[in-house]
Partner chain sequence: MRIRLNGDPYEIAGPLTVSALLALLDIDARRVAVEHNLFVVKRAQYDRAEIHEGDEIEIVNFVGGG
Amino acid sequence: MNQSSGSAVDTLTGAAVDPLVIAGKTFQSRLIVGTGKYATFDIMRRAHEASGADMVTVAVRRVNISDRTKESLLDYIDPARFFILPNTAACYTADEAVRTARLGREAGLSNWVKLEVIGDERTLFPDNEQLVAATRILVNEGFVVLPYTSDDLVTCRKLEDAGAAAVMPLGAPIGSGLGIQNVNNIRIIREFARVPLIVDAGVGTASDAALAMELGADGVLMNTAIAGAQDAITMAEAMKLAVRAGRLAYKAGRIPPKMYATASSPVEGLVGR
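Now the structure: this chain alone, the form being predicted in complex with the partner chain.
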């Protein structure tokens, strides 16, 4: 098969030959999905399948000691099929995030963490100063750190210097569904990033995910856009196709936008002229 084509497919396995590689680990899908806010665990499981994702993120929380009857999330995630990425969502200091990451490592099977250090309750914007500090500590402890960050080149650079395995700038506030608010910032981060760039948060619908990929993101991470859709399973499939379409469009190299028309049909040989 033609390896230079974005649609290259392995002739034996039929698998896409355009994997996402983070810290030496290969993922077939460039879509990473969350596990929160689904109406039921069964809908979540079916949405995960429809999304084609092979990495899912989970939160780390206290076990409910008084009520042990609740079903376990892990009963609905096949670890043979999905790589489980613990996150430090809702941590407000580097200390809290580091503590949570260490617990996540022990509860799971890997040393990967989606690092979140939140700085503001209303916007859930990251505290980038604490984020860089926590990244440094966790990288020193052998973690593969994927930090959720502002769409800011300078912060992304500091995260890279601290040893982050990827940078994950937001497109818009978490759960807002506003889409990518500052297209140019993502474009600039793309230009300079030396590690994979994952747009994390803000996606509302399929075109937002496609746009992120068209801008050159290596992947997209989302939760609410799928889990909160009226039909989460169908939206999951839409996101799978959007990420793929956006990726192919990026690799294909789009035409430059122009102010005026350029005819697609020949101007010679017109009848009656």
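Mind giving me the form predicted alone, seeing as the form predicted in complex with the partner chain was just shown?
Lone chain follows.
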């Protein structure tokens, strides 16, 4: 991207790219990527670069923050290039998630947190009651909270009221690759959301990411779809382009679907008619 004019420009089209703004912080990319499941740390690093993302999630419990002399995935993330978003993965209660978020902040990772409070071990669906409670506590402690939640308008509204800086409804179960299962739910949340909406979990391929953006999502967060691909680096680039394309399509305004065909060339005024 060329930023010399003060705004990001898509090098493919030359069109201005509107940035993602969360809690007053600006991100040029609307793609957020994770750090788990990569075959090697080097592949992770190269995939991050190919993705064009500038925010990366890191599970606090996966980082050795007590002994920085040992190799860590943080050694492969350039803090001058990427904003690190700690997450509370594998937490099953509000208290556990709050303690993990505090640990990440005390270790110097960030006062931002991707808040996860899991309610079911097999599906990894969130416990929304515990999630709202944890959000309220962390916001009161000065955290910028981005909660992973179900694709439910009422829960998203409660999270906003609790002070969440964004809402992150799932597209499908974590790591499933099923794509967005409840398209209309995302549309409804988009209509009523007062904060950025980021589709989190369930993306399997580039078309899933593009659809999320076409539905009006402000961003997409993914990990397994890239890390688990046969060629993670190429998939990361595909996701970068899909997110950009979906956003442009949303802003352009699609034609309304119709039951029957409409001629591409008008027939009025043709010779012989």
